[in-house]
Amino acid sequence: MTTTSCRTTGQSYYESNALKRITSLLDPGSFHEIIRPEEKISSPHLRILGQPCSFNDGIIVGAGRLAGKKVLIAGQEGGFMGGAVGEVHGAKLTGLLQRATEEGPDGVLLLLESGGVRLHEANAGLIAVSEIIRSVLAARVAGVPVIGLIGGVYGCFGGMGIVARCCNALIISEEGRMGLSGPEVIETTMGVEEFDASDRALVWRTVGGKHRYLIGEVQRLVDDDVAAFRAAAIELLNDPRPLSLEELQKEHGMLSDRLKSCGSAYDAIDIWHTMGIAEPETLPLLDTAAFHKAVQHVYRGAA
């Protein structure tokens, strides 16, 4: 297990907006956005739908530095339709990680805040996930890092969590969520016997950050800084993870492990507690540096 310690700014990531975040991340003056609000490239559909639009189409793309080493970047807004991927909104993703594959920087950051696929472009925006994840993969495969950093408001749902899941490694903070399906929709489609969105204890514990990390599915839980992240994403700019075989296989061998010995958990205190977690009631109550400690004996994930 791996954890990033470094001076805290008081700057919290789930309270800044896209823009914050990434001029934030990167070194001082070193970004430049890449088609600017005042190309007023927005949504078509938004507007004949009578719905309000944004000039960046709720998404920031563009050209940096992180700790001198040059990187593409992208910083979904959460204020903008909770960061919901349209046609426009995709294809500036899309085109910002076909770029990583042909330019070949040190690395890519996607700042990720979404609910999923706008409803008001569906069939639109989930071609744009698709083409988004296929773009992800080509980067990799070029060799070229594709770090994810969840710790938004909107947490990071739908398509969006499956291009999280794609990435060569995930930065998330105990205030992130990551997940397929959200609570609310959890909730309409099954009921709330099947889940209690209005549960905040129970959905922090399901998709939040701490037990994303606990089992695997993200390389660095953080504290809610944006110095926090950005030494995690250093660090991990420094030592990518590979798209192997190997990786593949392990990434699967971890999941068939995991349906094996909590298949059955109601939980996540259940999961915690058969991974070997003593008192895991308690885990959500600890800060970062204190969970890391507790947990540091079990943690399994591919750090």
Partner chain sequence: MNLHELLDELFPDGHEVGCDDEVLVGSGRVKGREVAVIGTAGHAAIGIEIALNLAAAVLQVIESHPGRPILMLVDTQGQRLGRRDELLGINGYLAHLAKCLEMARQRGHRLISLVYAEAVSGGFLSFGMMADEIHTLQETQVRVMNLPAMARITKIPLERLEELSIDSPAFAPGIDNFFKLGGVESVWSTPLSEHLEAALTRKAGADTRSRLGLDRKGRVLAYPVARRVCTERV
Given for the second form:
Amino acid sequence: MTTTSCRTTGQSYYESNALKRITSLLDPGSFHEIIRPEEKISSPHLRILGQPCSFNDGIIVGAGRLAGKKVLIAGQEGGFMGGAVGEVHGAKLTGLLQRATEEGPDGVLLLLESGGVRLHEANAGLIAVSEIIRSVLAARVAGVPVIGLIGGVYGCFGGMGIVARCCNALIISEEGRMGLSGPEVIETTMGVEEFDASDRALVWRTVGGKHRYLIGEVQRLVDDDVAAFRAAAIELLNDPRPLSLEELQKEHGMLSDRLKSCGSAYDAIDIWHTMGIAEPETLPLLDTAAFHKAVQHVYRGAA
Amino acid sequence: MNLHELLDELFPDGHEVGCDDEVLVGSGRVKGREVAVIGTAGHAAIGIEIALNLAAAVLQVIESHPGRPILMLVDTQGQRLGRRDELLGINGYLAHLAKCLEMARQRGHRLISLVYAEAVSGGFLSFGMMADEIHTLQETQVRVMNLPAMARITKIPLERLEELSIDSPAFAPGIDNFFKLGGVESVWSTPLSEHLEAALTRKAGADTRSRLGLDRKGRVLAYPVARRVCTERV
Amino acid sequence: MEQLEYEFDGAGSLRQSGPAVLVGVVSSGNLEVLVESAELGGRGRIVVNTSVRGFGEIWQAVLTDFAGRHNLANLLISINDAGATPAVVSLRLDQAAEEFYRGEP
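Would you mind giving the form predicted together with its partner chain, to go alongside the form predicted alone above?
In what comes next, the whole complex appears, and the chain from above leads the way.
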């Protein structure tokens, strides 16, 4: 279950907007949006602050089919405030997950692209993210697989980074980034010597897709291609893992081991070296297929 | 009220709670009922070690004391900020903690949070906010960001934010604001043991925070929007 | 924020009945355009919400130009603008109109 190969069809996931990602991931013509933009349900809080609003509050939710299977799907629009979560944005996502719990579809796809809580409505956004976390876990308890996809321009950070790791499984591209506090936030708060957010190579090897895959945080690393994301999502829908005490104990063991073996590392290269990769400094340069080949002898899977 | 006084107030029938590296673990008794206590102290910044220790404590209660209610004592300045925590995947550690708490809930453990000092952002999200009920003491702080920092980032003048925060609970720090939004269920005053006992006798249910936010007029769209997405025919 | 409203004569046709379309994203220097049919007595209406005040005349010029290229009869067009240049506005409007007439995004 380590490699996902796929022909490149040329539609970049990274460069697509939320609607384009949704419509090209799903079976053609199968997507039905819930709460359409013409209803103009946007953020009341942004309006009060005199900030630009969006007719969908930066997220599209709805239902469709993936390889014939019934799925619910949400796509965060990174272009609007970095995909940040406000009251309405969060409620659309929570409502979709509650629908999953009640309806029991074959799965939920979350196209995550977010900096986390929207600071213009920070309190409402924090509670909204908490509601999302609880509804993701409730859907999983109800037996519905929730699959996260990460490969957008803004990555997946803040509270949404926690949401991502609450999913059954994650698909990421090399361009995808995931974490809690974004590099810019750390640099601003802790200083440039702690994290130089302008050092792209450092950023990518710390929070980028390859590292996340190697340390077992995501199940699939794919090319930046919507078709590759689609193929991986189809595979993962067929492999649902309900939330169980046994799984959590296993995860606890894995996270404890990681802390023990890598806790004193300061750079991803040190960790890759500890894992037994012969020339760790070459990993960032490899394309996805070559990367999978280079790491398959040490890759231990994800929890 | 210091931590010891707090525990005495909560558990007049006795308690044994230890504090190790800002993590509180132990138990207490209220009206003959044994309650597990898990929490943080010293305005802890939640990094991967603390998250893992809290998760271990939750798993321990699930394994050793099936069904025992858990009182979560919240005091956090937020998540720990640093490159090394990000490198090791801190978001996964916080998610693990949230998943362990959800597992406890599913296996019949009541989860009651009490913010007794400070509750901020990511540290609050992955722990205290996972409870069935979230309560605070008076004189505590609940926030994401203070207004001067928000003014800097959003480029909205501080005076304007201060003015707007009088009517809007959406962004300014404060228990009252989180109460109006439904994020805090109630504010406890002494005698605390009575509040705790009452909370323990209630049943766990679905997440009712958006409904509370609507009833309290602080978050009027979250509930109807989520209900529509949940129920609308497609 | 500033809200501006403009009305234009349509070319009399009433065929507009397709599903609404939304194009563009509200990011800095960009905008989103929502096109939907509405009963406007054969006229077209454009409502602009913009983060930049004081550009009413330029909007008027850009939108009049647009109205000259498309039949806006019974169309309601709503715009959320985050400081887009006139060229970007024109481009998005044309994109939105084309998608609307094509009937799908």
